[in-house]
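Only one chain comes next, encoded as structure tokens, the form predicted on its own.
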Amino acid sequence: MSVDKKILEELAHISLEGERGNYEIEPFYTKYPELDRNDGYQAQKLRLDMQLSEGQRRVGFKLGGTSLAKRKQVALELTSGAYIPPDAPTVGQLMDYMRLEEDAELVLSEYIHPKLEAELAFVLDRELFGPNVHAPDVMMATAYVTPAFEIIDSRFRDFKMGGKADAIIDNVSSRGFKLGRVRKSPFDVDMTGMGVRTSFNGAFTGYSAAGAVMGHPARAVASLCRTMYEQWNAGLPAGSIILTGAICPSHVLTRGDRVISDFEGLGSIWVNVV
């Protein structure tokens, strides 16, 4: 750890009240260009026991960069100064105040700049822990897959970040999720070839396939495992729900949309914006 932990509690607190308060803030790099990833994930852990402190709970993880395509967007679209690709994929926290239930509509005002991503969900029924889990590990400990949406919304000015530490402490920008309705076993579903299409109010937005996400998304919850391991020596619990990352970039939210994506052989899922 390169930083004094007295500033990455102060990050962690400018973030987790940013969120709060629904406010924008300015990117940590500019102040601490030193931040690396161990620092973020320190930070991180500290932004995550100050809400298990306040009574919350944590119900799974995301993982974020799983794909090429959301990593170009992050690279044109959403960094401030020099991108500066991850070692890995970013992974951060899912609380249970995030979830929007099934029939639930996502109000506008309670965000600041949202966007949304189609993400194939991973729900576990044991735990996974230690530095040499793989795919395979992965199909035997999951429990269901299903379509999933999460509402990115990155707390930082117009929604950019920078250096190898802003993006984590913030929680990889995570803001919502919503879950599907279909349950299947992860060995009833083409994992690599499923096609994934996105429409926004109609029009099409994004096509693509599961094996967008790291050739096959259970190679992104094996990953986001070690991270576990190695940053804080921990596991992803029985009952984890695990968002493996964009198949294709978010795409900005706007009152009045309606969003849908089909998953082939996996069901539809659909939100309408307020």
Second form
Amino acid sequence: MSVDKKILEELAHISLEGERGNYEIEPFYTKYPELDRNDGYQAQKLRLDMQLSEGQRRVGFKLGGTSLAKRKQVALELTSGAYIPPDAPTVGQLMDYMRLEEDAELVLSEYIHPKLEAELAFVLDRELFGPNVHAPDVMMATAYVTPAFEIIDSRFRDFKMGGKADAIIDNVSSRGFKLGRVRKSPFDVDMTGMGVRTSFNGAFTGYSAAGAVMGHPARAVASLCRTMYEQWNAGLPAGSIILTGAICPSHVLTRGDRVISDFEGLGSIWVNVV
Amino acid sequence: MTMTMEEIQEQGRLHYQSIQAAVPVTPPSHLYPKMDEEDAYAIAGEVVRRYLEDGYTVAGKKIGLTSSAMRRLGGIYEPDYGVIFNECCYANEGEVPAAGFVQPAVEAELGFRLKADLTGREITPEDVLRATEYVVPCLELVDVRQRLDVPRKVFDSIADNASFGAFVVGDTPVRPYAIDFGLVGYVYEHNNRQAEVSCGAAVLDHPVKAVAWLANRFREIGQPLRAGEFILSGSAIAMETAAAGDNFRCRYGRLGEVSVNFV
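Having seen the form predicted on its own, could you give me the form predicted in complex with the partner chain?
Next comes the full complex, and the chain you just saw is listed first.
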């Protein structure tokens, strides 16, 4: 551990305050270029503990950087010199207050500069723990998969995440999510070839398939499980909701948008932005 | 029409020679900057005439530039089309000599086998489905015959028979109403690494809409699409260039997979 815990605590606090107060914060890596991935996860744990101590509940996890399209987008647009290794997606925590109910609208003023991603969500019916968890273990432990929207809202100015730790400290931009209505066993859908298309205000903007997520989204959940084990000696509790990462590149939201994503064999999910 | 018949015939001859000898040709728009779409299709017509003279038989048509990804790559906004030949069709998992191509690349799309003519009034996507015997996944082996060291325009691609090189046809067909082709997922791999992922809607919002577009183009010029024609409806992914030793594979969800090896 290269960095004083006090500094990590301070950065976690700044990120959390940005989220609560709905304002942009300055990047960390310019001031602390030495921060690495492990520092990032330690700070993220401190951030989670702050939230838990206030009575908030963790309901699941999210993965970032799991799709080729998203990695290309991050590399092109979002980061300042951050390297996202293809085999190590980043992990964030989902809290109870982040969930939008099925008929809820997305109120733009409650966010800083939100973007939306269409993803496949897993809900576990038993715990996954340890270094020896792989895709088939995930399949066996999954109650159902369902379409999901994730709302990402980096606290960093202009969504610019730099260095190896900034995004991780900032809970990987996690801010909201919504789940679809159709639930199926992962054995009853095509986890690779399931087509997914997204339309904004009636015009298609995203064309992809579930296999965009690491070739098979269950691999992403296994990777999440191993990351939580390595970083925190923790597992994925039964009941966890896991967002496996954007299938298509993320999309900026503006007032009046109506977004719909169709998942082959798994129904549709929609949201109105007000 | 801005080019003379002699110029068009000469360009047709040069392009066909390029196809047969696998040597690059200069994009005609470089020589005839004012050339228009009509000139381009006339040159392609000359190319097709020469294929037929050499004993090739028409399999059907291909639609190009249907995906927003491909149009972005080409900086253009309209689909185009070319003619495809039975003698250029390979079976699934086939081996294809790269030396037969100038600059090969691979696209993934759906093929439609028609069982009825598409004639009469404005053709709708529903008309296309009614006239379709089956749909099958395909790889198209595109060949860019024209030099890349000078700018290429969409008319150049049209003149080059829409860059048609060859195609690989999948094994298992489906009936037209069995699946929503707009939601077929495409997982496209180059040498066993994922290169791109897409779905059917990337093709003009729906592959059936692309075939309807083509049917209307040919209906308007009095040469409607006929029963028995095989239509390559356009790629849902941006093409990857190919070389000897390369393997390409696309998995099309419930439609199965198609692969090709360049040797």
